[in-house]
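We begin with a single chain expressed as structure tokens, specifically the form predicted alone.
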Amino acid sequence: MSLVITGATGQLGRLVVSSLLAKGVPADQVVALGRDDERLAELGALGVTTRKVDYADAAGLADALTGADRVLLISGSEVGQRLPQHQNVIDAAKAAGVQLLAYTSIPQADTSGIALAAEHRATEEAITASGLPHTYLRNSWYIENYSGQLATYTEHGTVLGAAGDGQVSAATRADFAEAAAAALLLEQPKEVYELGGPAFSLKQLAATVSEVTGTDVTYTDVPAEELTKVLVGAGLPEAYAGILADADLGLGRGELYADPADLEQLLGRPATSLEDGLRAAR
């Protein structure tokens, strides 16, 4: 069996091409699609076999995807290109005949409010139109996006966000990955994943990160607008800021929540907590 792994190059990919060699699957029947040929070359290294292409790339995918029985089609960087290029991983698998084509989105993708959910929403739109068997991996967001700024935290005492009280279900990218890979070996997995840790507020996070690291950090709530220009002031391109601002506001209204039950589900085991994850990071 063929599994393509689209996007392997990037975080989450190459972490679902180890995952699935840890699983057992022979490295030749892994294929890893991506733009750094570093990285390619690094997955090359592994066994698996690697094919350079991009997703604005229609001719390349089409030739990248031949022979595919299943394929993860890992949601592109670019936002506002993702449709574009999503479409053309689908026109690619298609014509392929793929038996799977399995997809990373976003929580409650067909309901969600935030501004990032509309490319997610069609692209999920464009995958049932296709008639192509699939699977809908809905990730919520990484711990990592967190535990990134660790040192901004103590630094600065706060947490800061638009958030309110809501509760966000953020799991490790390697959890994610690795539920990723246990659905592509599914002989029928199913048509949604709302894949999340357990789920914990901003007001939590900023309590766990005065536990792990020692210092006293709390969390400040602002209005979205403030959250925006203070993510400017920080260097983050204005567009960018807002995108991220708007996320808090719908994290604030339960639009990034998950019940863990199908990520464990996929994991055979709990998903990383908060505490273990920042933990893990610094």
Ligand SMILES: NC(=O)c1ccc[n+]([C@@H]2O[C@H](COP(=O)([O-])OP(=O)(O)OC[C@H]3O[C@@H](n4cnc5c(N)ncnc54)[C@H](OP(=O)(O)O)[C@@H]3O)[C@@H](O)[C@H]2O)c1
The other form holds:
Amino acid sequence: MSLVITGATGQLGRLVVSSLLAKGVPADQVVALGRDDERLAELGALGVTTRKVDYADAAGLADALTGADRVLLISGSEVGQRLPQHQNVIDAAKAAGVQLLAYTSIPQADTSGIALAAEHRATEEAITASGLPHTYLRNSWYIENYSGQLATYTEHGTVLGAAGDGQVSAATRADFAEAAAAALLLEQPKEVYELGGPAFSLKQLAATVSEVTGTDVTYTDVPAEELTKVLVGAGLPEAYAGILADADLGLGRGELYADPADLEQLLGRPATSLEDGLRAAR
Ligand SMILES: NC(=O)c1ccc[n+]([C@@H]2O[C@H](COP(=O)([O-])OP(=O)(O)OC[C@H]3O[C@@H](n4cnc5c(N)ncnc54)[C@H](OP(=O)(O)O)[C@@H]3O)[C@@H](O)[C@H]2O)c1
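Right, the form predicted alone is done; let's see the coordinates for the form predicted in complex with the named molecule.
Every component of the complex follows; first up is the chain already shown.
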């Protein structure tokens, strides 16, 4: 069986490759795709086959997916370009006649009002239209989105957000990666997995940050426009800051919530808790 992982050079993709190997998949059955030579070489050192290809390169993708049995399409990171890029992967998967196309999506992709969800929804629709057997791995936020900001939280004594009391089902990248590897190996995965860990509000995030760091941190809720301004002031490009603030509004509406059952089912255990995720990052 040939398992192809796109975006394998990324943070999630590398963990999916290690997870497959840890589950006993022979390295010569794994094909890792990416663009970065150095990170492809690191993957090659694990014994897996590597192929350098850009999502924009339709012919290159057709070559790279030749002989593939199952493909995990890890959503690209170039927001605004992703639908045509993903379509190239879908077309190549269709031409290769793959048995399964798995796609990393966003919770409630079919109904979510979060701006970032639009490309995920369109990609899911394109995969469904292709007629390929598929599974949608609708990952909620990474705990790392928060643990990467521990120093900022403690420096300012605050978690700033626009999410009100909304709950986010964040889980670690490692858990989402292990779940993706498990789904790829199931004879017949479900068509849709809504994936997330135990949910928490940003107020609970601040309380957990306080506990883990020993520094008092509280949650400050601000309008999305103000959050955007603060993020721009901190150096983020305006469009990206707006996307993050918009996602916080979606979090507030419950659109990043996922029942923990699907992730637990794929992992065969409960997901890593927020507290453990923060402690590991520290
Ligand atoms: N759930 C969340 O909280 C969350 C947060 C951020 C992002 N995401 C989504 O989840 C995906 C995976 O997350 P991650 O943390 O692994 O992101 P990441 O570290 O940025 O990895 C992105 C991967 O996509 C590849 N890629 C991007 N554009 C490409 C293109 N045009 N052609 C070929 N490969 C391309 C990158 O390849 P190179 O190494 O060659 O650049 C890399 O392997 C992201 O791309 C994004 O869609 C989810």
